[in-house]
Amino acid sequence: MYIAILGRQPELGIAELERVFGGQAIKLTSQQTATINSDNFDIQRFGGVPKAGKVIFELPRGDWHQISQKVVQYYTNEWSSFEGKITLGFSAYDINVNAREVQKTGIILKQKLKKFGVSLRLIPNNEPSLNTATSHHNKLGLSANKIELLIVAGHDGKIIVAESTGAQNITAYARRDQERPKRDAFVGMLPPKLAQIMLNLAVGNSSEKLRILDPFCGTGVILQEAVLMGYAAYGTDLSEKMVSYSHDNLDWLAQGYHAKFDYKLSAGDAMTAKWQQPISAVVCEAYLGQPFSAPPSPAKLDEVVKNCNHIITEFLKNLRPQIEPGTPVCVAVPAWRDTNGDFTHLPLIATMAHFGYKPHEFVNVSQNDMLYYRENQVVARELLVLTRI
């Protein structure tokens, strides 16, 4: 069993995990953590899970002093004959403890191991949990002597102690996002993490050689994540310029990874295009309308909503006869947030069955949770996870 430390918007991480492992395999242990009933877990596949660990043991609920004693006792016995130097980090989640107390636990363990001749380097805690960057840069969880203990209080009153199996490779994410040769802020900057989430939401646990269609490919972010996950990618865009940008970015990615990726690109209007077969799944960020730095007037919002709703509706109508029944579709569509934090959604969402699509039913989250946004953003991305009827 594994435990996942979820990202800034934990519902998206839960949905992603559900689609890959099944809703019954995922159990929410707290607001920011969930267990995964699986024998394998590769964190680099998941955009919504910054850290994960293999569950080692559980403890009854207690205060940090009691938890600390048990953890120190267990790992003193476990590592008393360890050869080489240990680099160790502690991260506590959903436990009433400060960074100093967490650090003190590490110091006590270090002192006890010293008596056995075992050398331990302790990563300092500025917070009760180490941030993803600290875990990543110290390579915690990636080898036998670089260890991070994840100590999590669950809703059921138990304490889970897990050993990290690594953190997200934020260096690689930043490179794929910021160092691509062609970027265009006007068409939107889809984060690679979100592209990963969307691919997992569509594809689930399939291990087949799938071909992913992105009919609004833009600069190719979804396509790049698709090929890195081992899929064939097929991108089209209304703009020849965007098709060229995607081509340059995918070539750059292939050179950087010394790999030959399977992808095809062509120009095409998503409302009328005729796509080449086969299409195993459809993953895309649809037209989001114009960007706003502040909530628009009601009249302007109504205009933008109608325009986006028309384009995306026509796209979905055009797509349906070109894909087989059961084909999964994940589309990011716009939702607009007002000054009260409430959202205006596209009218088409309430009528998906009329277009021949069935929304996926999640076990632990609802469609209302499937919004990706930052605090200062007016236009959010709402993720529609659909199946062609």
Ligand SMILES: C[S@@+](CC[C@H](N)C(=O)[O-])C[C@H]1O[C@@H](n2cnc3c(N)ncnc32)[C@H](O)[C@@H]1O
The other form holds:
Amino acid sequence: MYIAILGRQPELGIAELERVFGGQAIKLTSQQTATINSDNFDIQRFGGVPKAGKVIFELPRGDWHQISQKVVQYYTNEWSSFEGKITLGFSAYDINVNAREVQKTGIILKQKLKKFGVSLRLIPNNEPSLNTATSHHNKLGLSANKIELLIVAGHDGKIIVAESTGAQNITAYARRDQERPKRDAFVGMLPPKLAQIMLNLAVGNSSEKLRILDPFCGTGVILQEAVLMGYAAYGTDLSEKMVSYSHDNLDWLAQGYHAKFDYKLSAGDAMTAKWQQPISAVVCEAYLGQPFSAPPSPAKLDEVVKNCNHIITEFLKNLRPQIEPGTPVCVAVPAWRDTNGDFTHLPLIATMAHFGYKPHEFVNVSQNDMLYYRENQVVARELLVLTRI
Ligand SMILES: C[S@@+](CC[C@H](N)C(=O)[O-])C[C@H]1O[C@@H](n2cnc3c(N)ncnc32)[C@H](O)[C@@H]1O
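If the one shown is the form predicted alone, what is the structure of the form predicted in complex with the ligand?
Zooming out: every chain and molecule, the one shown earlier first.
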């Protein structure tokens, strides 16, 4: 059993985990954590899970003092004959404790182990939990002597003690996002993490050699993440310039990874294109309309909604006869946030079944949760997870 520490928008991580492991395997333990009933978990594949760990034991409800005693006792015993130096981090989630108290537990453990001749380097806590960057830079969870203990309280008060199996590689994400040769602020900057989430939402746990179509490929973020996950990628875009941008970015990625990726690119209007087969899944960030720095007037909003709704509806209609029944489709579409934080959604979402797509039903997440945005953004991305009927 694993425990996942979820990202800024926990629902997206839960949805992603549900698609890969099945809804019944995921149990929400708190607002920001969930257990995964599985023997394997590869964190680098999940955009919505900044940290994860293997569950070692559970403790009954208790205050930090009680938890601390049990943890110190268990790990003094466990590591008393440890060969070499241990680097250790402590992270507490959803427990009423401050950074200083968490740190104190580490110091007590360090003193106890010293008596057995085992030396321990403790990572300082500025917060009760180490942030992803600290865990990643210290390589915690990635080797036998670099350890992070994740101590998590569930809704039911029970305490889960887990050993981290690694944090997201934020250096690699930043590189893929910011160092690629072609970027375009107007077309948008889909974060690589979100592209990974979308790919997982579409293809779940399939281990087949899949070919992913992105008919709005832009600068190629989804295609990049698809080839890194071992899939073949097929991108098209209305703009020749974007097609060439995707080319340059994928070439750059292949050079950096010393890999030969399987991808194809061509120009085409998603409303009329005839795509080359095979297509195993469709994952795309569709046209989002123009960016706004403040909520638009009702008339302007109406115009943009109509335009986006038209393009995306025509795209889905054009796509349907070109893919097999059962083909998964994950599309990010725009939703506009007003000053009260309410959203205007695309009308097509309510009528999807009319043109031959069935929305995926999640166990722990509803469609209203499938929104990705930052606090200051007007145009959010709403994720539609569909199956071609
Ligand atoms: C939001 S951007 C996608 C950005 C992309 N995810 C990336 O990695 O850069 C939407 C893209 O759709 C393209 N586009 C707009 N209308 C289109 C259409 N009718 N058919 C195909 N592509 C279209 C735009 O050129 C733009 O590149």
